[in-house]
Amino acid sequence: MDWSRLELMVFGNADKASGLVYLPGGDKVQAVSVVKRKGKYQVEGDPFRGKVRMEVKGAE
């Protein structure tokens, strides 16, 4: 698995969602939050400082 590219899935239709991610070789669990803007989810902030590309999909 390529841990530098993650696909996040949001189940439901909430305006916000969050979860925890721990990467192999990482030093701690990172909180990841997404927010729905113009009908699409976007990651808020960058807990991995550009090292991980996160794509968000909604399971509607």
Second form
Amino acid sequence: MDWSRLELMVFGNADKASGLVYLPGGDKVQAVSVVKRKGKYQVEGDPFRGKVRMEVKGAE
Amino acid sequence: MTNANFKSFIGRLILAAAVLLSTVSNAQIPISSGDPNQALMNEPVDISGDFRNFSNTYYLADSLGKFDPATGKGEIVYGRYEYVTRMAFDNILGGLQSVPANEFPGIEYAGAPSLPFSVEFVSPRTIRIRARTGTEVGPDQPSLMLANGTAPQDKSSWKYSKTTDGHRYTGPFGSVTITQNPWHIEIRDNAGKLLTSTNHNRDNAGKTFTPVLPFSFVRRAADYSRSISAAWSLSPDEKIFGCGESFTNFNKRGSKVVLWTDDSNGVMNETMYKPIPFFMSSRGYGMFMHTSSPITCDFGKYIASVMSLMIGDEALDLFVFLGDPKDILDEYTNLTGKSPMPPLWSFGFWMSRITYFSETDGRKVAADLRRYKIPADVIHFDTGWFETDWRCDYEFAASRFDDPAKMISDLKDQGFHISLWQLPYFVPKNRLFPEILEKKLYVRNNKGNLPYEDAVLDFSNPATLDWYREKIGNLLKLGVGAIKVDFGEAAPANGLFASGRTGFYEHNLYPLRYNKVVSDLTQEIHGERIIWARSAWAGSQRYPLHWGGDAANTDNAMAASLRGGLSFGLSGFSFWSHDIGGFVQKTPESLYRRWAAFGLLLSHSRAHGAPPKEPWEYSPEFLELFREADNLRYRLMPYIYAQAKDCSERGLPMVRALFVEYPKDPGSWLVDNEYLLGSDLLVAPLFEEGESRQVYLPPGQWIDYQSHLTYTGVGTRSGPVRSRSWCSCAAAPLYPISNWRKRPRTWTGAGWS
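Starting from the form predicted alone, produce the coordinates for the form predicted in complex with its partner chain.
Zooming out: every chain and molecule, the one shown earlier first.
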């Protein structure tokens, strides 16, 4: 399992969604948020500072 | 051994195991119909009869004696009572009547004693109430049940005030009021609403014809031992949850619950592998009875307005927690410990049966798991890895394992961790039996002899711990990843332990000592908190994880498993599993299909029981559905792993009752046939054959995980069932999903790659 590449699946069509991510060996659970901009979700802030590639997908 | 011989060998062993289990199962008499003349070894101890006995003396809490507001310490004045009968219109009632002292010389003993009690504060949400029934020898000892051995004290959050008839302490989340006469302790929330209050004789006398035993203690005529009945009020619509892995009614209101660790021999009866002396109320409080003595809780079964916590111990040590379910669980696990995170690999699928017998078996199942593309991280060897099935001597059978270390290493290279079964009981034919007797590592009976035909390891004996650690340590150093900590519910009730106490205190503590020694050793050798245990007591959540025992292969057992898991999660345990498909027999395919979809959406997932359990031993259609459900688990692994970490930090359960997330929704308190995996994924297993089921949805928008159809709660929906259970996501949360793909070319497991 490649923990450096995660998909973030958003359920519903809210403008903003958040969830939890915890990486193996990590110190703590990180809250990750996405916001909808121009119809597409984008990660707001990156607690992993680029260590993890996060691809956002909608599940409407 | 030829293949034909091997099958015959398995057949004989399974038959032997089945006969054994059948015999044990038939011997069990439900505790509700227990006959004192038919006592059977290790039947649960229900002390409630001692509280309605015409030979005993009862001391009813009457008024407050002296009290020091600065320390919260004072005395309760008790009145002396005995049961008498009254006949009216062909009906006899037994009720309490005040009686004079009967001791001689009278000046030596108090007829109506004043005895110590105290109110202390542990945190802004936690109150500690203690009461003694007589002289206690020695100061408090560190408690294995408490995370740090002792409870902290909060001397700043609660403010004292004098009331017209007593004393009050007020904190940010509620208050405690002690009234002078009649003596009461009243627990209120921060809006002043009465949550519960102790029951006094005057609350009942003249107000109901039903005789009620109020807050009191009993002195038994047989031996002058004493036990407390802490009687508290119940309110209309109040519901009670917890008490460990209880398979009976989810809401305990109206039930009597015996807290005594027992080999339940199934998951549909009232006894428990994992009773926990903790519960929570829908009214906004929880209680932890800090003792390992037997306890019987009557949650309004005898009379709807009173819950009686009948505690075998001679002193009451009761912690009361204030708040919503999440607050209560957080506070309780602050006190008794939170579940640490198990290793990542343990969240993968465990493949097992009773039992793989040989290195050949182990290597074959490993190859088949990869061949049939069933994602898995663990292979478990159950009772058959010794030279003689079930006869645990901690040695791989030389006749069937050419090189255990190499097997373990090779399987590790293929991505598998190995789990091994064992137990703490030793039959006379076990080669270790003479050594255990010679070194006095066993529990003695009250005559100083062996209580049973088996020798039971005494984990309160430091010498036993050293001996046992060496045996288990050798296996872990060989490369074994996890030890199955099986049994542990049968420590002799009247046994003498090295701790200096009898089974009265050590029986329920036994699982905690047993869990702890294996978990600590695994942590020391591998740096990982992982065991696979059946029995538990308060504090065992610090040693994850536990599975649900020997479920039958039936729809009812599947449903009862979920009730047990929900109750267990409401008792401070974050992690839990059960035997997917049930244990006792080969699982009917239709049941296994539905159970797999349920069991693969827990914190931990293991298929185990009478063979076959391997999915490729069923139809091609089943294999594909199992693969689909297992792949869903691995795809959800980042969600599961993050939720697990969150649970371990907050004392929350992974298999979560709906009301934990939706405490303001009345309907969520009623649901015991669906759950939330973590905070947001609602799972509604299909407990009967069919293509749909009714699903209760809490408030909000819910989206079918697979079809993406949207539903809006609150209410019950009858929806189609995909993958044999119904999964739905709370809208707006974000799910971290792995890039896991079905049928990967190379195995990478749950771990980082």
